[in-house]
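Starting off, we have a lone chain in the form predicted on its own, written out as structure tokens.
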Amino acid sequence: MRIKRVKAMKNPQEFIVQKFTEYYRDNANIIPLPTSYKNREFGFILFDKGGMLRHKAFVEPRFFRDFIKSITPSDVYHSAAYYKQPSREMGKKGWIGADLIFDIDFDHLRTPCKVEHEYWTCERCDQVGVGKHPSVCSQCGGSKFKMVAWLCETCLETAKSEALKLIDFLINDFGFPPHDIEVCFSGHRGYHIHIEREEIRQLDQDARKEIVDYVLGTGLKVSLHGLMEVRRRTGHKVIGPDLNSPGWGGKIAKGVYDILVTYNIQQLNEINGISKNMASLIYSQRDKIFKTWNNGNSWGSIKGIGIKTWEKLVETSVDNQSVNIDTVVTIDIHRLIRMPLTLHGKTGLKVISIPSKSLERFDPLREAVAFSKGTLKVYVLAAHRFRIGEDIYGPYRREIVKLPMAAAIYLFCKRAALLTD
């Protein structure tokens, strides 16, 4: 609801500590400790100071949730590592092992609506731009910016996408069972997979780096998972692997398949190495290529499709079939992660543990939010639309509207609203 400006507005940090501090004093209680929590190291960034208080630890549940009503933190994390003496400097820790971390985070992914939902501000006058920002304001001359990313839902899906391949990869390629595969929430771009096995909780950087490869089909052969040229005297034949073939074969036929069901001739084309002449003829000989793929498990008994444009159409898949996670978080043994029920300081709403077997129906934007009571009037500098909970906002632009909290809280925490009087 739109509403009548007023003049009197302020900067609602002091309001956000109030809430956050609020919602720590009746929610710490409930907030899960990690196992083994008095060999973890705890991170907490805070809303007044710059950087991140780091080498706490706990001996016991209260009195981590003492601390953290006592701080009241933007955001609150634990090591994926277990240390002898979790408290002191790095190199004095005594590392003990770590957990199997993955991250994925929108950010790191190609969609196209990015540049629709990112944009910067002018800090002096809050002039708002698409895209990158200039190098000073045509409106003001400042040289300052901020760049703002909306929780966008198509981004968000496509996130939950990539953490749905990685479970399969998990489960099918690496055969650990569901329900050891933990998947939180970030709280704001993405997922975080959790794995706690003692077998994987000694896998050094090299070891870890090797899983990363496999993931991301770094280095890939395909002519090791079955695809290659058969010459006979009747003329040549390209096979492949099945569809239901073990591991990364599979993955490549599958992956295969739904270019030749979802592509058209433009997206064939775009392929490295597709002429738009052979993008045309896989287009109109699909049903044939399904044809011989039900009857012997040949790829290429279709003239003018031979193995070196098979191959095109392996890398794009190989490419689609990957995870598309970040390696850093992976590979690194001492790696700090947010901890379930906890606050994400850009956005105001929960990290949430799910189930791997409840991710295809988990909703972020209705299941995260923390702050379900109450209305606040602010004054939205700049915001495109966006969803919060069961309800769509904005887009709005230099103007005061009337919002329920946890959309208010998600625009002060993106620095896009104001608190009025």
The other form holds:
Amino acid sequence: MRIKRVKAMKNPQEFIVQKFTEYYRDNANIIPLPTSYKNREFGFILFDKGGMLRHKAFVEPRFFRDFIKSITPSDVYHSAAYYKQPSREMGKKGWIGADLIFDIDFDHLRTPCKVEHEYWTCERCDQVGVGKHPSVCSQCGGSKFKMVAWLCETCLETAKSEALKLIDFLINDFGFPPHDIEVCFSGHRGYHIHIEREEIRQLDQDARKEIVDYVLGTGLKVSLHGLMEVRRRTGHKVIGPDLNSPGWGGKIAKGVYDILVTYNIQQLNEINGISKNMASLIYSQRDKIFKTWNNGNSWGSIKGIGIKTWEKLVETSVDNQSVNIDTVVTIDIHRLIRMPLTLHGKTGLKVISIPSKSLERFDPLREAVAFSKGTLKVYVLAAHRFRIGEDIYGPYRREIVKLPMAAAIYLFCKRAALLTD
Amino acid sequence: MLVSKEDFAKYPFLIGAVEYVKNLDLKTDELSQPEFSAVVTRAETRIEEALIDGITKWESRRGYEIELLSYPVAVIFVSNIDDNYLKKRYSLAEAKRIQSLLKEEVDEKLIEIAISVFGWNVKNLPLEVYQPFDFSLSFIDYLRNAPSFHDYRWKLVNKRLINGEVFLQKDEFSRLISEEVRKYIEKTINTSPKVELNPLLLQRIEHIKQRLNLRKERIRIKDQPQNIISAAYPPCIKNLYDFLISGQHISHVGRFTLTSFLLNVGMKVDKLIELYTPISDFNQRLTRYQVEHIAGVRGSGTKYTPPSCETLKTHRLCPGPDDLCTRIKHPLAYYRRKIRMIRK
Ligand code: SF4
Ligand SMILES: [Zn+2]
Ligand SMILES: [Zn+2]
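To test you: the structure above is the form predicted on its own. What is the structure of the form predicted together with its partner chain?
Expanding to the full complex; the earlier chain stays at the top.
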């Protein structure tokens, strides 16, 4: 159904603010404040103003709650850092320490669906489109566009499995007890992971950089994890880390094993530095390799597959086993992070804190829904197929549809729909 | 376990050693008396060894007492002279002495020092079981010092990390302790109260100062290409440069800043690498790679410029601006202006 835009349709901004206001009126009292909240800085993004309202501090939870009710922010943050005087300007706050945080956002994950879930909106009129924006808008001639990214289930799943991988690192390598690892769904495109422990507060930026490099596998030298070639009269033999060894050694071995088991010749050939011939050789010798892998740390002594080749496989293995985190977030010791149970201004979904052991079963598109009551008739400019709650909606293009409140607000926040009367 | 006079003399920062000296209740005035002349002389040699060899010697021939007492005296001297280069050079030299001594000690002694003095979380690993590792140290304590050793083998990602513990061999563990000792000594020097010294001791200090100036002069002549005017360096760069030549840890941003600054004012890549290499843990190949990368010889081919004052301030690399600083926004601008002022 193609409908001409009528006068009665209007920008939903006011409506969003009204809905956010209602949400905070009803829920502000259950929003938990972070530990040592008196020593943290709070930050808010407001609907009408650009930029962030920073350097706020609260000495009692009710002050925070009254404040949030009175200003209705679009987004709410608190610092991962602790300060002596959190409300002063940055240089004068008196940094005491900071929690250890990680950010996994599908913005920087390489997912094959990435091209499909970006679309543009014209800054001057309501024209929208999928993919790359045109140089001028066909409707109003404007040349300024805003890129918007849809929430994509595939990407959210990828982000979740990265988060699970990170948790494995944090528990098994770094020795953090699972109950000290807090996972948060951001309400939009990813997860952040938050560790509050006395002993990590003092870690400086260089130390945090080392933790980041560990998780990313940056600077890893496989020779330092035991990959080497032994030459004998009878031929050569390559020795490498054992599948069962802890830390990166075992991860490397598992990753290489996975490659050998799951990659076909074509995929092997796509590995940087592996020629077509080499790919076929590896493929044909897999069984022989697996046999030697059963005997401890030998990686095989197959003619033609030397240490250089193994190093190439290891590089890919490290890529696959590492976790794709946002480096800057972890290293920044003044970072602000989203607060659980506050709303995300780009989706109208809630930030949700999840115990690390329940992450596997967590469904962000169902559990983060904040507006579960009522339905609304909206004029959708353009929308992909999307899911909010249990049901799937769309795709829509310039049509009026009746949607549950959460789906309607999601489209409003994405600037993909208008309000009808 | 570490209670003998010999231990105290070797490791004068041990709590027991500090207590022992304190209980003697020596006044600085007494130091000029003849019975202490050997102690004062040894203190002076300690500093000279630091200046010339970069490592103080373990000297037991004249007795443990003299060796032990000469350490706090040396600290008083260095703190009194109040020269950044000397402070750093001296702390590093003592740390190196301790590192070489620790390698010879039984594991238990290393553990005791790490736990009792620094409160580290460390365990001795049972022999044979964890070959070739001797110790497991909490990664948090490991990261206190390891990031300042710019070499791949010190990167956490190249270590065996299990359940929060980094597995280490003895020489690695003693290196980590000695770095902590270095910081500890430097802090001791910086926080030691100013004392009035009598003329006799002041004379000794004058003597050390002369040695120091000679040494600094030599570095300047050796390391400075003629066309580069170090007198025109802004305070931030002067600071980093001092850190570098005294073998101090410099953060990543700091290294980038110094390297790109020096390259931009015309220092040659080889010269810069030479400047970096005497420092214990610098890996020549890595250093060359990094320097060449910043110079634009490798990779993207773009030559980097140092960060602006604003960025340096947020990274706490600006030691506080001087007069000229208030009129510029970039350390290179400072340098160019200052040269014009000097030439006038
Ligand atoms: S103001 Fe700029 S040039 Fe001056 S010391 Fe600070 S960072 Fe360096
Ligand atoms: Zn338009
Ligand atoms: Zn996607």
